[in-house]
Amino acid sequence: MSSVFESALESYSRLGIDVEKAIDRLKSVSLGVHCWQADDVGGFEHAGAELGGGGIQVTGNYPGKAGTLDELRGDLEKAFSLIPGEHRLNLHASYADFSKTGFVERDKIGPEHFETWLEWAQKLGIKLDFNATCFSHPKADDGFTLSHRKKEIREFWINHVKQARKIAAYFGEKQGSPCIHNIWIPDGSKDIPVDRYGYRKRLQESLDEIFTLELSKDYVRDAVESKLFGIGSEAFVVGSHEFYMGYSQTRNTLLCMDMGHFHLTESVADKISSFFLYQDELLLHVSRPVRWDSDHVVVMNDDLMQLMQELVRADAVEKTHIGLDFFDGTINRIGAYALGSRSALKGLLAAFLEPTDLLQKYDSEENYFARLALLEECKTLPLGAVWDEYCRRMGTLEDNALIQEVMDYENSVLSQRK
């Protein structure tokens, strides 16, 4: 035990904070690390696949992007080695492996197209989550999928999501842990629509048809994800927050709240306490919007810290699936994985180390000066020393060694790619 950590223990103990308990709580948290940072959301349905359409945009052309499934998996293995703790991998359907079966369209995909992913995950000792991919496809080029006016287009996407749910259930059964399956669609319009109700009614009916496929919640937990706007859907998004709040409550699905999918003046943290009055389980996508839903790499900013604080204060950490959703092609992608994931975990550790009981005591006594002063004192507590100790115990590099490790991987692996 380092002298710096011992000093940190004394600082926290003066406020009645049990550092060892906080570390143990952090050990139990598994982030849903997303597969799409390493290849800029391109997927591998076709050779040289590139992202296209659906309100998603990745900027940057930093060298070393994963160009094959093997490269992607190698990058993910490196990323996981830099993230302390035991975490999950969140896959999109567009990352199917057709090497043994030959290509099939998205409405025909099945577990056999992801068997190599399951084998890889089991070898690494990680669990898988899943997403239907309702973008970057010719049948999504006009900006609508499950709410499309044309029945044949809706049926294609209905069948795709049903197949994605079957794959998720297969993962859940094989790995002995429910697979979180998330549904996000890009449906919306660039300019002002007239028949908003019609689009939302069709979306509701499509989702209802999707969920006629009954699957055990022991194997798959379905979530629906809202958005305020996207590229090409600035005026109207069919799957709004209000739509999916109502849908999740009446259809018993999870709600997914993405930190980048709301107005910049809205606080996802503020929604947590209201949400858990009515529902028992939540999926979060932790991201960082800069002026819009730009999916910047997560850092320890106020939004992140407040989100993690609210999860702890509402006693909701164990009821929340924390997934990551950022993608930046302007920087080293493995570094982005490590930095974003570690920032999310540090934010959660800071929340675990908050003197919540004492703060709530001041709240109940209406001693608002003491509450504010203590919150300010917490900002300068030695979080870094506890984080470094946590990394050491988990067999992961401390922050001061991260840059060199990422650069070494770039020089030995990423720079060798075409």
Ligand code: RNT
Given for the second form:
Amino acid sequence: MSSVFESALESYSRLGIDVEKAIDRLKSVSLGVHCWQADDVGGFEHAGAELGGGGIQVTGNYPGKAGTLDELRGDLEKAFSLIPGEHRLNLHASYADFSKTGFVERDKIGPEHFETWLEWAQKLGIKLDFNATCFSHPKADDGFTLSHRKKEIREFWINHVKQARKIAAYFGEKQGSPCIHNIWIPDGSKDIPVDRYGYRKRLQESLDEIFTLELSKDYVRDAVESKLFGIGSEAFVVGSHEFYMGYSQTRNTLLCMDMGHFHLTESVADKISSFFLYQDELLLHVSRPVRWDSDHVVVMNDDLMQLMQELVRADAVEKTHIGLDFFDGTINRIGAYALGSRSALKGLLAAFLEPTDLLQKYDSEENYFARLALLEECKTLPLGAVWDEYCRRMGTLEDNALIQEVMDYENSVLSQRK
Ligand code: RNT
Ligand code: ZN
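Alternative state: the form predicted in complex with this ligand, after the form predicted alone:
The next block holds the full complex; its first chain is the one shown before.
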């Protein structure tokens, strides 16, 4: 045991905090690591496929982006080796492997197009989550999918999402752990719509049709993700927060809250306690919006720290699936994975190391100065020493070795790519 860690134990125990318990709690958390940071959300349906539509955008042209499924898997293996703990991989339907079957349209995809992913994941002991991909497609070009005015377009996307749910259920059955399947659609308009109700009614009906396909909750858990606005959907987003709060509550699906999908002065952390008064399972997309839903790499800012504190304080860690959703094409993408995932975990560790009982006591005594002072004190407790010890125990490198490791991978692998 390092002397730095021992002195950290002492600092925490003075506040009555059990560091070993916090470490054990962190070990039991699996992040849903997204597959799309390594290739800027391009997917592999066509050579050179690019992100399109729906107000999600990736900026940057940093060299070394994964250009094939093999490269992507290599990058993910590297990224997973840099994230302490056991984590899941969150796949998008646009990452199908058509090498054995030939290309099929999105409404025709099935488990056979993801067999190599499952094999890969099982070899590495990684569980899979899944997403329908209702963007970057000609049938989504005019900005609407499940809420489209045209029946044939809606039907195409309804069939796609049904197929995606079957794939998710297949994963869930094979891996012995429910696969979280998330639905996010880009539907919305740049300028003021008149028939808002009509679009939302059609979205509701499409989703209801999708869920007539009954699948075991032991295999798949469906979530719906809201959004406030996007580039090109400034005036109207069909799947708003209110829409999906109502939908998830009445249809008994999970709700997905993405940190970038609210007004920026709104706090997702503040929503947790209300949410769990009415529903009992939540999906998060942990992200870092900078001025808009920019999907910056997650760092330990106030939004993140407060979100994790709230999960711990509301006793919601076990009831929450913590997915990641960031993508930055201006920096080393494997470094981005490692940094963002590690920061999410550090935020959670800080929350597990909070003297919650003492804070609650000050709270109940209405001693708001003491409450505030202790919250400030917590910010300078030796979190880094506990984190380093955690990384050592999990066989992952410590923060001070991360930069060199990422640079080595860049030199030996990424820079060799065309
Ligand atoms: C888009 C949503 C959605 C996507 C991924 C790729 O604004 O956040 O979750 O980022 O599905
Ligand atoms: Zn998201």
